[in-house]
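In the form predicted alone, a lone chain appears below as structure tokens.
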Amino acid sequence: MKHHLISAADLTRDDAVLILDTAEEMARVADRPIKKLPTLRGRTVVNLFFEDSTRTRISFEAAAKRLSADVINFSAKGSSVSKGESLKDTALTLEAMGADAVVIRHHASGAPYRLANSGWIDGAVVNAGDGTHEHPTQALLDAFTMRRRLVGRDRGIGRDLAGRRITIVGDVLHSRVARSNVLLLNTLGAEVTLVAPPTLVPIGVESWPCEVSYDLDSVLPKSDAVMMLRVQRERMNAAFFPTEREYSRRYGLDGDRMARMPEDSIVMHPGPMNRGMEITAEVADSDRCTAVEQVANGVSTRMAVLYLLLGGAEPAAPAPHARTEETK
């Protein structure tokens, strides 16, 4: 891996595999008694965040002290920035600090790019979430829980997502997720439609490796996943679908709708959803919602994270051929 998680563009399939594998040794931590291990005791992770989020910084939060980091949450509102403080000097105080990894989320789209690469920092710098760009942990946990759904807990390790049909419904122009998904699902092999209202399609979307349709009726009986993404209005200054009722008619997800997926399919959302918007509470609340397996995944995969950026490049428990005291 590189030393940074900017875009989920910056990993390779094995990087990716990599990620994912570690993460289901990572999740084995959270059924023990002391959910802990002392991987990286002494050094110090800074939840940098500009923008809020309570479930993305809990999670980086979670992970950190899970594997026994410092944890410094730094938030804009009431902070140096708030009083016009640049993000060059916030970085050089998290640097004397001894920041050892900077986790930021910023409104403005490459902002973590331009923290990374401009010598402020010498500490790993992990993207979560700038503007409507990226969002590469989301996308990998995403991955994590296709995988586990789709593939199996046992059968999944060192496999990809290779042939498996993703569509990701609703407001792709706005949505970071989105766009680390279809990155990162297509490295994995997987082959993804997106499914949105014309006016919420982002320009250039024809150089994306995926695929686009309109029609959301006729792409969900092939669908092993179908993801359903928030209609984001706070960054929404004009008029991009009629009214919410006609929006939810032709994108929304439904019981109906959801009787023409194939059995074993799953539905995801990012959170937080808009219950009856683009996605009805009976679907939101079915055994076939990940909507909360996400949240839980979503920690164990930035332990990953943190843990092979700043603990190892290899997986964190042994292979699992290897023998053991305990199976011996």
Ligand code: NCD
The other form holds:
Amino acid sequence: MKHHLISAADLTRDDAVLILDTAEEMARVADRPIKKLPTLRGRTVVNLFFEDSTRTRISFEAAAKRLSADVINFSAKGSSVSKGESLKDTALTLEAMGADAVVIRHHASGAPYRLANSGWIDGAVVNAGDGTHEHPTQALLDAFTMRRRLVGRDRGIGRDLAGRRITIVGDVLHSRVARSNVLLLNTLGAEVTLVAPPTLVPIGVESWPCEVSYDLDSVLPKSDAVMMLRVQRERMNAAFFPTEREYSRRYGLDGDRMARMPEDSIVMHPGPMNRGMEITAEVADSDRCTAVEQVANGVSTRMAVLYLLLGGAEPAAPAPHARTEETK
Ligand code: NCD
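Alongside the form predicted alone that was just displayed, please also present the structure of the form predicted in complex with this ligand.
What follows is the whole complex; the chain from before opens it.
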């Protein structure tokens, strides 16, 4: 694996399967009475968040803490960034504090790449969402959720998502989740279809490894998983569709539409959800919707990423009976 995780395209099939398999080991730790491993003791993980986040920030924090790392949470609000401090000066401060990993969310696409390739810091950089560009750990936790649900928790070990049909619906234009998912799912052998109004399909999508459709109803019966995306109003500087009602009517998932999906198929959403817009409450609260499961899986997946980037050679999750004197 590379030293940083900036794009889902940084991962080979074997890297991605190794992360998913390691995440399964991490998930078993979450079932133990004591959910903590000593693996990253003495290491420092900095969560550097320049943009709002609920799930991703607390998920990385929980992941690093469960691996016993020291965690420093930095949010731009209330820091010297609001006094105009640059990314470079912030990075130099983190380096001076000895950060072994920097998890960064930034409103500018490319900020994590800049941080990783600037020479300002030595630690591993993990992209936790940059502008409309990428969100690779979200794609990994989504793939983990799909592998568990569509292949099986134990049967999935060592396997990818070959032949699974995944549909991603909605505001693809502003979605870093969609881009990272398309890249990772393609690496894992899945067939991806994007469904969106023409105004919310990115320019250059022809070069993405996926199909594009404008007709949700025709794609639903052929989908093993349907991932609904949030309509990202905060990134919209124009009217991309006539009315919210019209958007929901054509691209929203309600109970009637869900009934057209194959029986064992799942509905996914990265959160935060706009209930009543891209997804109805009936679908969001149904057993087929994995939104809450995705959040839980996010912790295990991010533990796996941090462990593999920082952990070195020790076993990820020693069996409880094999605890050393040191870890008791
Ligand atoms: C997504 C994000 O921030 O890119 N959410 C997340 O990480 N769970 C998607 C979104 O904001 O709609």
